[in-house]
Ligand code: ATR
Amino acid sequence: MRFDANTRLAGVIGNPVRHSLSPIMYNTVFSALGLNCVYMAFEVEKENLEDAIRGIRGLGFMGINVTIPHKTGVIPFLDELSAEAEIIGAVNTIVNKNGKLIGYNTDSYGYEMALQEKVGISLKNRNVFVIGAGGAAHAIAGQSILSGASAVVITNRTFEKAKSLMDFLNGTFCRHHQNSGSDCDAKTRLETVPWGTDAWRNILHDMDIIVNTTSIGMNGRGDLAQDIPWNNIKKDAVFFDVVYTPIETSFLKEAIRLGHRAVSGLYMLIYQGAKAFELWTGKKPPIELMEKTLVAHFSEKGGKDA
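Single chain structure for the sequence just listed, the form predicted alone:
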């Protein structure tokens, strides 16, 4: 990999971000395709977020990824949002188009593609249980609605945030329908439930896809598996975790042990990254190489965190 005055810059901002595998994935692809580009990780505090976004334009970055906790916070500092980012209300990819910063949500694409490619199911007519109400939850819940889920149920430790996300999605989808000349009658039932095993027991028996969008389980940060009422879940329910360090959280390990299908956030990372790569470069990404690179990285680490 060469670096010179023509090297194009990309990166990821978040906090924490040192665990990110994106630099490994993107830089391997840039090198393999002979692209004079480099990708780096930048830990950005909330109070420095506006300055960081200005820096994308000022330094001529081709774009960046955005991760926890800035996926909603970056929106006021952008010039434009793509249709899906506006509907979902969260941004994880920014493209610098000749100084104009455009926000996209490729997490939503990554989530849907990971389900299709790894366990062969679509979101249409599914009941989806979303744990968390942050930026990743916006993408998961929003894409579930866009793809025709029958129901989306949101839970969060702070119940008001779950309710706020539900109200936001109701509002944005209503405006979307009105702008397209249709009525606001919801095709997807939206609901919120309180956090905790007792409340979840009454709803999980009817859920087809159960998604953790929080950082619980990342690098040993708690154990979500302890809160799941496992005996109240359908045998064919699919478990999805946006966390990818470790590649299999205790949440997913317990699901697999009990015979459920499970999808690691590693694959959401790969597919959202593939979409971001295409937006930045205009080139089709080598998805097999991206997966091989990350799997090899975890193998070298002995399955431990990055």
The other form holds:
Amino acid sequence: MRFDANTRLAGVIGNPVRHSLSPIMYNTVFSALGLNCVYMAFEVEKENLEDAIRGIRGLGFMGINVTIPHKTGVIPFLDELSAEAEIIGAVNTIVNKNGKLIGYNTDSYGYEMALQEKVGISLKNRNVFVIGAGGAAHAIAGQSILSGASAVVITNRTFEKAKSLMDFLNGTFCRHHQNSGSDCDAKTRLETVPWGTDAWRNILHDMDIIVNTTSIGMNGRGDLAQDIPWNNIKKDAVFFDVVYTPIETSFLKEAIRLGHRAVSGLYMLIYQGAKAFELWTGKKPPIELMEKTLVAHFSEKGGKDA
Ligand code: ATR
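The form predicted together with the named molecule is what I want next, because the block you gave corresponds to the form predicted alone; please supply it.
Starting with the chain above, the whole complex follows.
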């Protein structure tokens, strides 16, 4: 693709951002679809965040992705938030709609679609166990509630943060329900449990979807599989890991070995990107090409970096 005076711009802001796979993923798809668009990575310091966001509007970017550590920091600089971004309290995609900047959270969509497409299950009436309480946990827990999970149980090494996430979600859901004219009666049971095998043993037997949102297992560091009480888990429980380096963590490997279905964070990455792509261009990207591009990148790098 030759860039010219009509090339439309997109990108990702974050810090650090030089490891991001998004430029490879999006530029491959732009090129395959013959779209005159380009996607770049911008390392943005916190004190420059407002200027960076103004630049999106000023330079007429079609939109950007936002990654760590700016997913919450960008919110005050936007004109509007989608319902899921408001409930989750984080934005990973901004759309520039004729100068109006709208914040979305497509991580949550990526999680839901990955479950649907890879193992054919929906979140409705499921019991979801969320390991971790950081940014990714906000999207996973928030989307589970939005899509009608029966229960969301949160566990975190720092227990206070699990409690804060629960309180935060209770609060935003209440506001959302009140704004849409209904009472605050979210149907999902929200709970926290302490960290560790003993506490998990009492609850995991009842869980349908077990999600690691922490960085344990990333690049082979740490092994969550050792802490899971495997003999207390439903046969048809599904395991999901937001980590995608390696594509199959030891947590997922052990789940598969024991006969469970498992979904890699790679698919959450792909589907969150697919949604952002569609929001910017109005077109659905080829999922297989996105997967092929990322897998090829990992095999080139020996699966070491993300
Ligand atoms: P992200 O936005 O990717 O979710 P984050 O907001 O920094 O990143 O959250 C990281 C999560 O991984 C937290 O839940 C963190 O637990 P703490 O709140 O106790 O810090 C969890 N985490 C990271 N390394 C961990 C480890 N070695 N053991 C247990 N939890 C870990």
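As the structure is a computational prediction, the values presented were derived from the model and not from experiment. Numbering follows the first chain given and starts at 1.
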Q. Considering the rigid-body rotation between the two forms, which residue or segment among 132, 210, 106, 153 is located at the hinge?
A. 106
Q.
Quick check on the domain motion between the two forms: what's the rotation angle of the smaller rigid part, to the nearest degree?
A. 17
